[in-house]
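Just the one chain here, laid out as structure tokens, in the form predicted alone.
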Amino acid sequence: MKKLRLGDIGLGQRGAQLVKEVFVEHESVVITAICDSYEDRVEDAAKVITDAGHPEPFKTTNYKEVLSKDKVDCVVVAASWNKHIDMTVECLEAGIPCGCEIGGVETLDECFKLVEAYERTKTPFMFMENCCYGRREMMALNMAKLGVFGTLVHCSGGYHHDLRSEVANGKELRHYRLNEYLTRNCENYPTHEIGPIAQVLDINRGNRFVSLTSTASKSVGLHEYILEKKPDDKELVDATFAQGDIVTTVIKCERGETITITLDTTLPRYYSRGFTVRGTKGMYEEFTDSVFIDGEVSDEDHAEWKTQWGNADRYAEKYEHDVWKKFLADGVHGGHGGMDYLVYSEFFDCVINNKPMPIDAYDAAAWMCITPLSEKSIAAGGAPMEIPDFKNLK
């Protein structure tokens, strides 16, 4: 099988991980071009590629040099959040299929820009939300589509991830999150949770987000962390972080469902995405990895809820998604518990076989617009913000 020639733009934490854990071992691609604004990152990635037995790729610090059909068949954009849309649009305009890594956009206009570029060029585009390929997310999706949870009413999730070290050491790591947390107060990373939820609720496929409200807590977690861990960093010790420690966003859907998502990254905690699906006949909850189906637990046992924690494996025997049945049989590999391999396998397969992308430009816009709209809602004291219908723009 002829392999796709892959270009990778952005070789920071995420881009470098993808090269090492997915791309060099993937049977569908060969990396022919790599780019980052830091030359040492380019050289490090090139060494990973050649050490894996592949030819040295074209190397550059100017991403525009990657956008040539003489060099690549498709491109992955894994640069900083504020560069994603401009780079992606340039890929689409060059006629090069693009997989764009996740993150929130800076402005609502960027979402319109992405949709307009896709509609004008029709160049294949996929938003690379790996959590849509999580094992439990896909099992719950399967159960929802089979009607196991009944009529769906509410979903929730969050990005619950202690990032204090990453943010506080942003200068040393050359990581863009530091500036985001210093200057913005918003739901800055919504798609890990909203992506799987959107698929469960048929968003852009007969349903849509209508409006949101967002509220942010005070901001103290990073300041206290820096005082303890980096007391000699005068610049950060005296800095005021705009980003609230906890941001809660409530979304209303056209069919009447509600969604709650939470950004929780600057206080000490365990990692979790908190993925939860609630319906008239049952639920799935990621926090406890538990399924509850109405009628399967007696009224007397409802109070003994802890005994049901961790029972999802029992339901997986019946409701495991076909994608994961095959993945488990073949051997799970790739980053983030296999999710990275699955999402990129889907992208490569769609490019090779000219199939519609499962997470398209309309999905990307609907999910990413939560960031600037939450920022506006917080600034306005939690005021409701209308969410555009990106599939029916006039």
Given for the second form:
Protein chains: 2
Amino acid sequence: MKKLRLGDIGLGQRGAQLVKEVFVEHESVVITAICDSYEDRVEDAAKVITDAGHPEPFKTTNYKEVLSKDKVDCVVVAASWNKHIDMTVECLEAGIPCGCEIGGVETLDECFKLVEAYERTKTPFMFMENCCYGRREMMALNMAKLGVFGTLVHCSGGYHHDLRSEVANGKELRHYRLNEYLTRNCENYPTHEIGPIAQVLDINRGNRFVSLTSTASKSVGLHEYILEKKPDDKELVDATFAQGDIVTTVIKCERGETITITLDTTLPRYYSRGFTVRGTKGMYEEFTDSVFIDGEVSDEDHAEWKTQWGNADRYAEKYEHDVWKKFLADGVHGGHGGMDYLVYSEFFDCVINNKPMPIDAYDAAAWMCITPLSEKSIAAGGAPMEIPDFKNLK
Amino acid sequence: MKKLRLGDIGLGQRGAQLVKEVFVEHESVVITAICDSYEDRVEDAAKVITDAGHPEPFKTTNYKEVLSKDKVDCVVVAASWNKHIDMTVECLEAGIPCGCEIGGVETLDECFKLVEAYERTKTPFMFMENCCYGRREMMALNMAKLGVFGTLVHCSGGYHHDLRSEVANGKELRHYRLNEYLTRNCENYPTHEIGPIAQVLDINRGNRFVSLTSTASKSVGLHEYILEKKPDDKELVDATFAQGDIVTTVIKCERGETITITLDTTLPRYYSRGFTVRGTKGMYEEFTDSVFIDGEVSDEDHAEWKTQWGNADRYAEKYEHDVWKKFLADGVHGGHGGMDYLVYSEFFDCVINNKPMPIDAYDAAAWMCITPLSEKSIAAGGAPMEIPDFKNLK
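Form predicted alone done; form predicted together with another copy of the chain now:
Full assembly next; the chain just shown is listed first.
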């Protein structure tokens, strides 16, 4: 089977990691073009590729040079949040199948642009939300579709990830998050949780997000961190961060379900996506990695759940998703506990076999629009904001 | 020491349980008057009292007859949500120290009435939120006051309690919850979590709730439950419940903290109050009963917290609240894991020794007003509602 020629635009933290942990060893692709605005990143990635025994790819600091069917069969855009949609749109216009890495958009307009470009060009597009391929997310999705949870009522999740070091060292790391946190106050990274939740709740497949409210706490986590860890960085010590430490967003769906998502990246804590699915017959909850099925639980456990913490392993014997059954049998590999390998395998498979993308432009728009809409809601004191119906734009 | 003569108004589920598990064996009181609108409940409670070796109390179905200094030194109001504030106000007007059991109010006006009655009469009043005396809530409060969590930023909690049986059998149990769930859609029971959170965040002691938004999911849990468990109850099978299954309320505080609370009473799940405190130096989380302190956690634990589930026991060695240290040494007793004994001991102690009540009319108003304000917010599609500053009413 002929391998796809893959172009990678963006070689920062995410792009470089994908090259190293997924692309150089993936059986479906060969990396033929790489791009970043920083030349050293391009050179470093090229070395990773050649060290792995592959030919040296085309190297450039101008992403437009990657967008040529002579050079690539498909492209991955792993650039910064404020550039990735424009790049993706150009990619679609060039007729090159595109996988776009995640991260909120800057403006609602970018969501419309993406959908419009997709509808106009019909170039294959996939939004690369790896957490849709998380093991527990897929198990819960499987259980939801089998009806194990009954009628679905509520889901919640969060991006609970202490990023203080990454943000505070943004200058050294050349990471765009620093500027985002200095200048914006919003749910800036909703898709790790909202993606899997949208799949559970059939968003854009008979259901849709209708409206949201967002509320941000004060911003103190980064400031205190910098005072302690970087007291000599005069610029940052005196900086005022716009981004609240905790942003709570509540979404209403057309079928009546609600969703609560939390951005939680600048206070000390353990990593979690807090993925929770609630229905009339049961629930899955990531915090305690447990499944509760109505009628299966003793009165003692009902009152004191500790004994059931971690019981999801037991349910996995019955409800593991087929994708993960196979993956576990074959041997889990690739970045982020295997999710990266799975999400890219899906994308490459769809490109090679001309299949419809499982996470499309409408999904990307619906998930990413939460960022600018949450920003508006926060600025308006928590006022509800309507969420566009991207599948039925007039 | 002379015992307080205690009157109990309301002998439903809560009142009867208090008589049996707390009052008849409490060293500070003797029950001298009891009242309920149902005569059989009065008789049952009287029997519990005499069976415990106490004299038969004054018995009535008219609560006004209890409000006499000839009969009682203090009164506990454990009546239904739509009557307890009016009764409490009458009690204060009669100059009888009053402990009012929890549950949301019907209207914002009741909160103003309570504060006004307290300011006019200065009769001692305490809001009997037992969860303020929960072991972990008090430990986290202690840690917060000691600065262990750093600057406080966010708290969350919920009333996660499957009450489907109680609500669906409301006719048989003569429980007012059934009517509440049929007719209202709101955060109807906020105080188990908002009480301890308010204490952590110094509400009415230098901080206050400023505004809230509330969002309700659809209502399907009770309907499906009734179809399955009470298919012959024609009236309920055909009933439409107003109350959404999950209500998410987000509160902003004057100092910039945010609070998320969840009403979650009509879907299958285990019991929890989900009490969580977040600060710039650490956190406590009830779901996993764990403490996370910045700098104390390994990279492995940070990424995979399972190993630390339940570690709060370890922190209790250092941070147990003094009240609980003594209680554990003396032997925990009384209802709801001892919380009921502690909250009533505090009330009785304040009455006997004429000390200021730790949970006063301003606290009661601030905590209970969430119910009518959430109802308004839900009806207005999640629009933010201002929360009155009850300490500074014009």
